[in-house]
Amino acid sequence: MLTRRRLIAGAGAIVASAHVGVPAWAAQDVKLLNVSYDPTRELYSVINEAFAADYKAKTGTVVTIEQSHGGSSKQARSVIDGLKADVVTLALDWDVTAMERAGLIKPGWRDRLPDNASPYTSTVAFLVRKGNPKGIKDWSDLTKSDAQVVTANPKTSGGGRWAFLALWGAVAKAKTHDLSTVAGNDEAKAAAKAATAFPVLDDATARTVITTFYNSHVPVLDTGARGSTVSFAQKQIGDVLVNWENELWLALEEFGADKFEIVYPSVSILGEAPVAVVDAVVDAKGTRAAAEAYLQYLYTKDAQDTIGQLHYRPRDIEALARYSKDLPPIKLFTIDETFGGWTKAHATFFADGGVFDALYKPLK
């Protein structure tokens, strides 16, 4: 079992490298950058040096990859501006896509590697403090109390976009499926498939809950998914931490199980992070083969377990219900089922003069 008790990082992007016992005279052989979001530097900080030892294996090739984290939606932007990242492991579909419209990316990324080009899931839960004072249970209990929630920001953070739309959906009473099963996937893959309405995207009673939620119950929208769990934990701000599971067992983690509790809602939406070789990037550098057996590996069984030990779901159904204790079984909902995918939820709800934006009043 991995441990990964360590000091949470402060917000904001870094840029970390994964030197795997690098030699001096190796400095010639291949390096990628891994522009990804907030909450994944301990995933790849691991991931990066089993993936370094089997590619070494494999071709005799030394591989040294950096990290780059912050908001998925920030660190997009950096890519299109010019950062050159051989591949983005991110936190939406609409950031993979903003690079293709920039030309860095070809169409047809999503079909490239198996889910939706994503390895990984995650959903969104409730982080409470110990003995849950407010009476937290399900997302009705963010509006009815008095509670106070922290979340990310979702013109920023990708984190905060999944938390948006799993309040919406929620609210709108979302068609969910049990993911946790070969058949439920099935189910919810066809089901999307076949989605020609969104009936959610319009839903005025998820519209109301929204407003009141973000204007009178949210004290701090941090830029990032990191920078939310930092001010919930270590800055004690809020009575719940609304975030990416994975980011709520890092803070029980970090800061003990004594001090916060998490709680599952009744339903919850996939949160799908995809990944993607930048191909402008590396065929400009010569890196598409260890690039491309990079984002491969992720979907190795000795990496799907690498996921579940760090609270991601891995999509392999056997690993996930080998992390079952830590990952249970929740009811989701999908976002091309419900809102038709990301392009049209960015559209609808966090392009510029979207519903975000409508409703939004930050306090002066």
The other form holds:
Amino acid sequence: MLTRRRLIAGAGAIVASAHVGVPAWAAQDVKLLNVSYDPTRELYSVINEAFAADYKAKTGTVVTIEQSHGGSSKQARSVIDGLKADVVTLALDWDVTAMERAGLIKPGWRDRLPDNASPYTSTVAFLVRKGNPKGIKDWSDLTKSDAQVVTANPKTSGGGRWAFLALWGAVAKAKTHDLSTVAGNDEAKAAAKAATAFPVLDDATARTVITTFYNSHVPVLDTGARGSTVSFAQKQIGDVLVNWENELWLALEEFGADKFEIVYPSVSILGEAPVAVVDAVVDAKGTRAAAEAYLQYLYTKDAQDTIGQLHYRPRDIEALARYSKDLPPIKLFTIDETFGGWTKAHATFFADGGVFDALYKPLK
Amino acid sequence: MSATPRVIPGFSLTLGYTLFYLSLLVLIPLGALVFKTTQLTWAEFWGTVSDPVVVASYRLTFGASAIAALVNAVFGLMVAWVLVRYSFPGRRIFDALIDFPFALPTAVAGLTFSNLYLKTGWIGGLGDNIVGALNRLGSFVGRPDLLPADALSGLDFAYTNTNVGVVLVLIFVGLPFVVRTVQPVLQEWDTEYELAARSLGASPFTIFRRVIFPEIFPAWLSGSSLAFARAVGEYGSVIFIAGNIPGKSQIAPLQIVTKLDDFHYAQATAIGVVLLGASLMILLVVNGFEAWVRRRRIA
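Having displayed the form predicted on its own, please output the structure of the form predicted together with its partner chain.
Once more the chain from above appears, this time first in line as the rest of the complex follows.
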């Protein structure tokens, strides 16, 4: 907590000092709106200040960035419905694709920035009560006879979808990679590109485990990732919370490390959170230069360090290594290689009448 | 209409304004809702609104709203009666408290209720605490295990499969309607009718049933139906206290949000149209009943 505050204060000081040297006539203010998902509030409040200082130093332009946070899909819907976002930084590829379909973002946005346009990643892990009374170690323990698991609804929550796919991929023995090394990253990218068949989608074991899991081990399905954290940590429901890694850290910091501990399963999913410039908006507002610089800034050493500090996994291998105590290396499988990308995964699992609807009907 | 003398001048102007205002705020948006639904084919529409999970959500929404409205009808009437007829210390404070559910963001209410009625909450844990205390007392007098430990464990309402929690928050959000519609009628009520009835030998119950109740009945009924309508549309508080398990504890508004999160706008409005239609029908039936009762009384 203290480090975060120091970080913000430091960034503030940089902004203040940057104001001094530039004459007033040079200032042509740019306003950007970053529409993001729930857990990134803290991350972007730090990054925005740092970027503004950096941009001012380089171009003399004062840029202020407004933030909007909410459920990932809800945020995408707001932009489609007319919220003038210059950039979107969301939880799901699928939500950005929805904006692409609506004609707001040009096709090919995924290749316009490095690493599938996701400057940071996260993964899905477990939070258990101190001492791990139910002995939860891996995915198979979630369907142990009496384990009660809190997770978000995959129909309404990005985090819920990642959790679903993590469990599915782990059970179906998806091919994993060591993404804490450059070689592992390259290998994962090549494998994703080469993948053509996705037998994991039809895995019978995964089907059975998912059915048991959602029907008999989930006492409450919150509509969002943050809600499920609150249910587990504050309302004391369940034995395990399955959620984004950074949410687990947040719960640990917020509610006390003396109450909970984070458990990393043997394998998990690479959760990529995509960012994109909203082409239709920046072209209308004339903010393209600043918006693109903003997203590119996320890949700089400074931003990557902040990202690691706030418990997101930096793409920069060195930054990731610096925070490896909090973000230990874990074997990860990618959605592109395992499920054929978000569009296919969505159609198979989460669309109406998809696998989730077919397996999860706790009607008598 | 023009044959009757007018009290307020400018009838055509005010009527025009009223129609314009209502159209802008109510008719056009609701029309757009229905229009958006027409994007679906009939089969798609039917498939969406008759999905078993969606049907179960209507059942929960209307069932829980009806129970909440009935509870509010009975206890709201009682509250209004007490507030009007008796004077006691703190009456003004209680009177002001009634409006709280109008003002409070319902999400706050949902959070508060769910924390309170959880097994670990004050009231949700009451059963276990009582049993624990009794058993400790029992061990003093040499009879430990007076009650099994889970004798009263059913007292936690949040997230349980019984949906009692959902009804609880719906009672909360609907509470002011009955009280605030019945209260002014009771205040205006001339007690001379009661005295007259009593002098004719009527029992207190008969006085209430035959003299007072018919007078407040229309207000009471419309207050109750308002409470019902309010509960049908409630979202914020319910998602915090319900388990949100599809088919068991998901309300219809949550189904709408689920469809929207999937970018299925037309399907979401389809469920909205069903809710709208059902609410409209129920309100019409209630109004019809009220009119019928009134006609019968005059006849």
